[in-house]
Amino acid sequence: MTIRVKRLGYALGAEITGVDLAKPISDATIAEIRAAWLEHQVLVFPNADITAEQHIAFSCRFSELEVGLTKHYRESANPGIVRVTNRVVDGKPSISRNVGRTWHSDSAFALVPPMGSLLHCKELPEVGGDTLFANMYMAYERLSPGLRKLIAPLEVVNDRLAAPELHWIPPEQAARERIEWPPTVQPVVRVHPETGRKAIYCNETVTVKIHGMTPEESEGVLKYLYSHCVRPEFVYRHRWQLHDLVMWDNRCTMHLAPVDYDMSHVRDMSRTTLRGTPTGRVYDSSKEYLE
């Protein structure tokens, strides 16, 4: 089987047709899909009317699934699935209803950030509910040589508790989160382990400062990078259709789920997360200024 690849955006994004995700897929076709993924960073599989089990099976062709991260959002019946929904769950507002409202790379606070994710559309509002993706290769390559040289050795401190949706959790939960997910030090410029290309790897959701600097000293550089990374020419906006499956590469993209719809209307998604490779180290504030 030879898949059909249609570019969707100038910066990134491609539609994949000619494959039925509900049926067994050959190794050769998976290799074609992976090559397209590495080239286009975001793949859209339209009209993928698949079950949770088929979603998981397809995802596992690319990597082991990550089940430790975002465990609070996972389905009990299918622990490989994260539910991203504004539906009422067990009589309460869903805890995932407001995730992703600022630009981010998934779990950039982790020592083993995910390789990527596959998000499946179950139900949509009448209008809106889009997802925006930004090309971090392009963002890096469009910097001036002087700024690329400046940021090449820099690292940032990333903290899960800096994420806006966690600002209001009870202190006892925050203490548990801090033990399980301590802040980490990550490179500002990450080298993709498969393509060898360089990408900017810091974001407004969890990055708190440049390592070795104060937040005030870091602010100018980071604010510039945050705004530069999401220039319109680097961004693809996906307008969801029912049963779309969208697969993105977490190592070279950022994404954002804006509140561009009536929250009284249902937006219901299921996500699998692909386990990645280690990067960074645990942040030790006592040694920061001694290095």
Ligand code: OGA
Given for the second form:
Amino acid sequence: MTIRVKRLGYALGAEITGVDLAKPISDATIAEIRAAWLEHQVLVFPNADITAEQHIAFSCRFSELEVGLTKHYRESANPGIVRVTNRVVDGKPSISRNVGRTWHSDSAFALVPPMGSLLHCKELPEVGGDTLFANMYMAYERLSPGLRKLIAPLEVVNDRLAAPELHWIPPEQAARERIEWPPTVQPVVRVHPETGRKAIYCNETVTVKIHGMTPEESEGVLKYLYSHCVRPEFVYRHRWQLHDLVMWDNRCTMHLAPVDYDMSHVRDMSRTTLRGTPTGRVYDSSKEYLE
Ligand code: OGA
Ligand code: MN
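Having seen the form predicted alone, could you give me the form predicted in complex with this ligand?
Starting with the chain above, the whole complex follows.
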């Protein structure tokens, strides 16, 4: 064992030290990091003073980079990097300034949602700017057997355009996005492709309703799941330090970036996104109630 792993929260999260992300890393060390990631779901690498190229090189050891899903937020010439910032870019407020204001798993509307993301802290407000993470295995396991049985066969309809941060977009853009990102049907309980464990996978950001039910019928169960999933005992709240690199597993966690800071202060983060594996299918409303 070359890396050191220190748990950060009861539910999830661990700090990794003993590895320099700016230097070449052996396959054995990457295997240790991956095992720690699967166990703790969110890894924090403190003092990662890395360039964009090193951020990308490290990310590529875990999966291919996902560039298609993140192109909307790209603000650098580098397709592998997304900037999540409230900084003014080209005289305009950044479109990414309100990313993650409601609980979500990244791109849960996609047929190939990302495996995970690696977010690097470049600049921080004086106080706040935290990110919260919730453990969706634990949320699933803490449901009563009765509710676990009830939700086992359920699927949800997820729609990118339902995300609050997209409510402002002009109708022509919405029409284009609708074609590019049709709503999909996803399992309420997703089996993690690497660990085989079950995790709750619906979220308040893009989930519209339970498939085969009306929105009104769905509402009670979904509202209960959303509040249950983010109970404080399932959550780790990360207080960023400059140059932290935080790597989360999108398949078994949700996260949230609250406005817990003065938005006139700069918060500037860079993100790489790891390609995941397929899940779900395209939603066909004409067949919904016939299945
Ligand atoms: C994201 C995201 C949270 C944050 O990059 O996907 O939700 O704290 N960011 O910036
Ligand atoms: Mn996110």
